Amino acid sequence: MLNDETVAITGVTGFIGKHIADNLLARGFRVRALTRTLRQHSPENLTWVRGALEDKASLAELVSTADYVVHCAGQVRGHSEEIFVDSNVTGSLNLMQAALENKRCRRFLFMSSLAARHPDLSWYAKSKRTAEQKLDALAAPSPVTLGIFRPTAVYGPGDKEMKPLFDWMLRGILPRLGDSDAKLSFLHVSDLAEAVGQWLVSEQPPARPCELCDGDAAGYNWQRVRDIGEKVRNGRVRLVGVPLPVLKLLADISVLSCRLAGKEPMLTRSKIHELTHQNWSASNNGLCEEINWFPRISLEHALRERLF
């Protein structure tokens, strides 16, 4: 059934944004999606708007008829802090300003990251925390409700970051980054997309930063992930620690090779602090009850059914 409300979304061409758009379309929302390149084909009720976060005119067009804005686009690769600031901070503020000026938008959901909990760890983490703070200051005197999601490590169909780790594990080798007793958490992308939809339709969505994870009661560490891998593949999984000097060398090689290729690197020395952090546990706190959202896909289920 067609919903008479419209959601403007950034990042739909990316991994998480695509799943969120699909969820909202299935709910009957009209969706307006930002894209840098011209796209010829789109599902019914999805309208592409060509532009970018630095192009204020295209952002005004994107949100022109939007009742809600979901901001998923963000910079996750970069060789300098300025690259993350330009996209994750300045770009986010540009979008919020456009939403405030359209006089129609009622809710703005910012897709942050669990990394924002520790802004000292990396350029990426710092940019996400800074964006949260500046968006809150901009939205505070307005009638627009600002929501902030801090999902943990998100995986699922279309993911290019976690998939290699799971593929290696199901072949019998699990590379370990950081200490063996580090606390971990995971979230399937379909559960994240459902949480976004539920936040938009809930009567009083929480406006505080909300962590999101799969809610596994036992929690995860590297040993438990290995044990799950062994159960799924019905065979041994070898847990192999990657020494910090090796990680730093790989980061330097990544930066150099990406520079030669004209691309931005994912693995940098800044990123290593984030990847090897001791505590990435997360809690859904009261979010589940507040928006009637309950994650359904555990890591073991996802691995067994190859939902990644």
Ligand SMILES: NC(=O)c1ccc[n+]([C@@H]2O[C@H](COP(=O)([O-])OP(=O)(O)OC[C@H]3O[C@@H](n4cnc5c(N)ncnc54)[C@H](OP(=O)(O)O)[C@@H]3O)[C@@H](O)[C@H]2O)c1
Contents of the next structure:
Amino acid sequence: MLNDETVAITGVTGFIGKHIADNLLARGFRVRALTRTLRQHSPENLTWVRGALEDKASLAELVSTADYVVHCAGQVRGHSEEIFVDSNVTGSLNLMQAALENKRCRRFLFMSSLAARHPDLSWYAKSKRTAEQKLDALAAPSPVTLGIFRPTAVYGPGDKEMKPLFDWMLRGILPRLGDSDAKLSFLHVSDLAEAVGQWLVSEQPPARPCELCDGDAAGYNWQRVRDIGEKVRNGRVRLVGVPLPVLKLLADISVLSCRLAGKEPMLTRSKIHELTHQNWSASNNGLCEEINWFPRISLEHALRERLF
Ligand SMILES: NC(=O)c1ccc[n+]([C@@H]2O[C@H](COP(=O)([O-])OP(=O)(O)OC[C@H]3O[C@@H](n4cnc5c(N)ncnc54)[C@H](OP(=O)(O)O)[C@@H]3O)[C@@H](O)[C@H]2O)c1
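Given the form predicted alone above, produce the structure of the same protein in the form predicted in complex with this ligand.
And the full complex, kicking off with our chain again.
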């Protein structure tokens, strides 16, 4: 069933964006998706638009027939602050400008991050918070409703960052980054994609920054994750703390080897502050009722059913 409305999405070639596109296509939306690389095949009702966040002409084309924009593209790896600012701040503003100029777009959803709650922790966190503030200033005087999602750590099929941790745990070893009593939270990618869909179709979507997590009432810490791992594998899981100097050394090696390979590193000294932060608990805080969205996949269920 086609609902005759079009959503322009960025980041569809990445982990989360793909799940969002699938969710919106299943709801009957037409999708226009930004891609930096040539794409030969596309599912029905999805049109690839070749371009990038730095290329304003391609963004104008992307949003040309869009009723909504879901901005999920983002720089998540980088060896300098500038790399995050260029993509996450300037790129996001370029996209909002294109959406404002098309005079058709009614809603713009920005995929920020829980990290934006603590902008001093890392270059990434700061770039997300700055983007939120600048997008808000651009959208406020316009008819476009801006939504800001701050998901916690997202995992699921296609993820490359959390998967190794879960794989190790199900083999019996859980590397612990940061203090043993640090608070953690998680969100399965299909629940996040469903929240995006619900935000788009809800009558009055919240315009404030919204945290998103799986809503687990007890919350998580490393011991609880280990306990879940032990239940799922029906055997012992050893929690092994990674000392800070070792993390720093790993970060330096990662930066160097990525430079040699011409890639951007995920693990940097800047990122370590984020990874070892004490409190990554999150709250859906009213969002569930407001958009009629209720996360369904707990970490235990996902691990048991290998939904990652
Ligand atoms: N994964 C998480 O746990 C998590 C948690 C909270 C928030 N988020 C946010 O969710 C979004 C998606 O994250 P992800 O985990 O799916 O990352 P990902 O797999 O690395 O995907 C990033 C996407 O953004 C695109 N992109 C990056 N820079 C771009 C640019 N300058 N122009 C056009 N496209 C660009 C990438 O395109 P290419 O394929 O061409 O590289 C890719 O499609 C990001 O904004 C991230 O900050 C993620």
